[in-house]
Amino acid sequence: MKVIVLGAGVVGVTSAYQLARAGHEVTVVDRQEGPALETSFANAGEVSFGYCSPWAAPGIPLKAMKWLFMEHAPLILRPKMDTAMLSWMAQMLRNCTSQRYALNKSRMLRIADYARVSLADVRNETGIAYDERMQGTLQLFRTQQQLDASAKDVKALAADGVPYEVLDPEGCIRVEPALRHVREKIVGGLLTPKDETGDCFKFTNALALKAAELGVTFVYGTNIKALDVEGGTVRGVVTDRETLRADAVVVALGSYSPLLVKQFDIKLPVYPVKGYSLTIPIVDASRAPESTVMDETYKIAITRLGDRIRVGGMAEISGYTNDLGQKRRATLEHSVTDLFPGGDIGKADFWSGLRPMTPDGTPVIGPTKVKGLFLNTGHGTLGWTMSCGSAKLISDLVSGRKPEIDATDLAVSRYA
């Protein structure tokens, strides 16, 4: 079949990949001059099989309410006159139950856990580097208040058959070493062993070569203005260049898809969660982390990608903006610098990309109501975590075969 992927991020370049490998004619479409460029680019490094949580949990709308007046918050709402913000913030809240919150965990653990097995069958396969580490993420608390939340987690992980570990300080230090300058500031953490860091836009680029020898056309610098649709099957997509024919369509344009599939009446719940992160020269490397360190007060994930360390973090509701606020990199300077104070702050890059979230956690995954067009997407902090799982299912769906796990409950039809 011809199959047409849009977007060009870490999502949209492994489809194309699996379509390929699979037999298909691939051809993808992106704005940008080249792949992952936008929430792709700098994103927090981190490939947290384990550390996968939704957002909406037990106890997060009196978190949030508390977080909105911290100096250093994890999340900022800027509110606005938009249906689109209200109606997912309304879903999210509704997400917030114990219940929800297992049923939502457990999806996402299966995502995952797929894509753990996934992305080694890509590496072996291509045998790409893109500063990779497998040395687990360690969820680092500052309180006991935290490490006592955290057994809902626990048990989240042990029921699904994630291994993990819960560390005392000096269990801390012996998985990341820098720590033992800042003993006093931790008491305890979570360990996810399984877990693994890299480094996004270098994985996107060298998987995107991969892609093209196996046949697949990558169309950069065009704009998508529509889907062609005739008699509630897809034919193609409408390009400002030309009319690209195609079998099927997958959209994986990450915020962006729902403006692009609402046209036929489809109701995408996800809305763009702003992040950000700095890129900062490692100048000590006795004061830098050795894998992932996620600091639960600020919700900041702090890694090490070769000689550089990457910190990301934070949620700001505001729409489609991209500005980038000088107090969100001082947050983010104030945790690496309060744990890993190893890098030339002075050199750090800043960065801002939209993070595609759904109201569950869960991205949408699978078909749509219109014959031959489907959907890859809301994937929000861990598109580049679930992006080689959430490939390999996007290409037996599209080729009529059945996934290797349950995929019924990932589409879009589920917000019916």
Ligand SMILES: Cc1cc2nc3c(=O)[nH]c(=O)nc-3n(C[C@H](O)[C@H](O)[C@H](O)COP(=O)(O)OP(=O)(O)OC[C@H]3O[C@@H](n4cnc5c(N)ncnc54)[C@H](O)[C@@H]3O)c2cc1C
Given for the second form:
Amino acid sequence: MKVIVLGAGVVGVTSAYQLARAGHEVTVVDRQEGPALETSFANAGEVSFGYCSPWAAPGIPLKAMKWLFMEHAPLILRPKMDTAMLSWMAQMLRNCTSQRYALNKSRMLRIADYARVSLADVRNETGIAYDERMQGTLQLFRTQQQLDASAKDVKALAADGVPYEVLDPEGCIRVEPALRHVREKIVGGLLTPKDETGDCFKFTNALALKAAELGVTFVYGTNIKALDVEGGTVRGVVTDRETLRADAVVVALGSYSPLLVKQFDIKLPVYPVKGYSLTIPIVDASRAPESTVMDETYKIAITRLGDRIRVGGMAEISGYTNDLGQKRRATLEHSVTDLFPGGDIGKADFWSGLRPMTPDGTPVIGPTKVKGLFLNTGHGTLGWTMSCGSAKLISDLVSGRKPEIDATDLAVSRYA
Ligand SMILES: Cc1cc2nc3c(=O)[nH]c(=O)nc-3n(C[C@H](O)[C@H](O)[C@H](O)COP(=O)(O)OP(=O)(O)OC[C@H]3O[C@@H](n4cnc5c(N)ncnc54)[C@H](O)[C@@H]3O)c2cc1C
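Can you return the structure of this protein in the form predicted in complex with the ligand rather than the form predicted on its own?
Full complex below, order starting with the chain above.
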């Protein structure tokens, strides 16, 4: 079958790789000049199979009000008269009940658990390297209140069968030796040892080469304008250069996915939530992290990627803009230098990306009402983590095979 994958981010490239392995003739189209040049470029590098939960949770609306007024705020809200933004925020609020949180989290964990196995398979099949490490995520608490509040996360991890360790400050230092210099700032931590880290950009680029070896064609520098649909069946894709023909089309355009499918009345509640990162060259490895440390106070992840520190976080709801605000840079610099001052901050690269967020935190993976048109998008905060799992799912669904895990509640029809 001829399949076109729209988007060469981590989700599009992993999808293309699996579709090629399943025997299809695959073309990937992207407006950029290479893979992973938008949101998959410089994310926080966490491959967080265990620490995987939706942002919409009970108590979040109240916490969000507090965050808005913090000096180093994890949440920034710039409301606009934009119906997509307002309706997405209303849906997000509706997902903040215990019942919906439990349902959404179980879906996310199902995909993440599948992704853990699928990523290991991809590594074994291809041998690609991407500054990967398998040393877990340490959630770091600076106050007793944060440590006490983690009891509910511990309960949830235990209920989901996710391995974890609750650590005192000495335990945190055992896992992350550089923390010995800031012993007095730490009250404790929660370690999810099965989590991994790695550079999403390097991974996606290396996998795109492997996909090309399997016969995938990459068409870069090409703007996707519209879908070509006749009689309720997809026939191809209209770009600014030509119309490409296909038997099936997979939309993996990240935050831009809803803009393409809305002409067919497919209401895809994916909205951009901007985040920021800094990538800092390491000059003193003894004061750098070993793996990922989640600074609970600022909701910022600090990750070791080879000879660099990647620090990323913040959620800014301000529409489709990649502006780089110096205030946001100051927050990242504050968090990283306070704990891990082993990098040359003057040489850091500052970046922003748009997380393609659904209001329930779960990606949208599956068919649509247009025959042959599939969605693999809306991976939000954890697209790097879930990509290999959702790629296998979409490949099975496009191929008409029964997926290895239940995917019936992951399609866009769940919002109907
Ligand atoms: C600050 C930050 C930190 C993060 N940290 C983590 C983390 O630690 N772990 C984790 O798992 N996830 C993390 N994420 C989330 C993760 O980065 C995303 O979920 C993931 O990159 C989304 O991948 P994607 O392929 O769906 O989208 P993208 O990477 O954005 O790919 C979409 C592609 O579509 C193309 N495109 C869009 N519209 C068009 C068009 N009209 N024509 C042609 N091409 C088009 C774009 O050029 C782009 O290449 C983070 C995100 C941010 C912003």
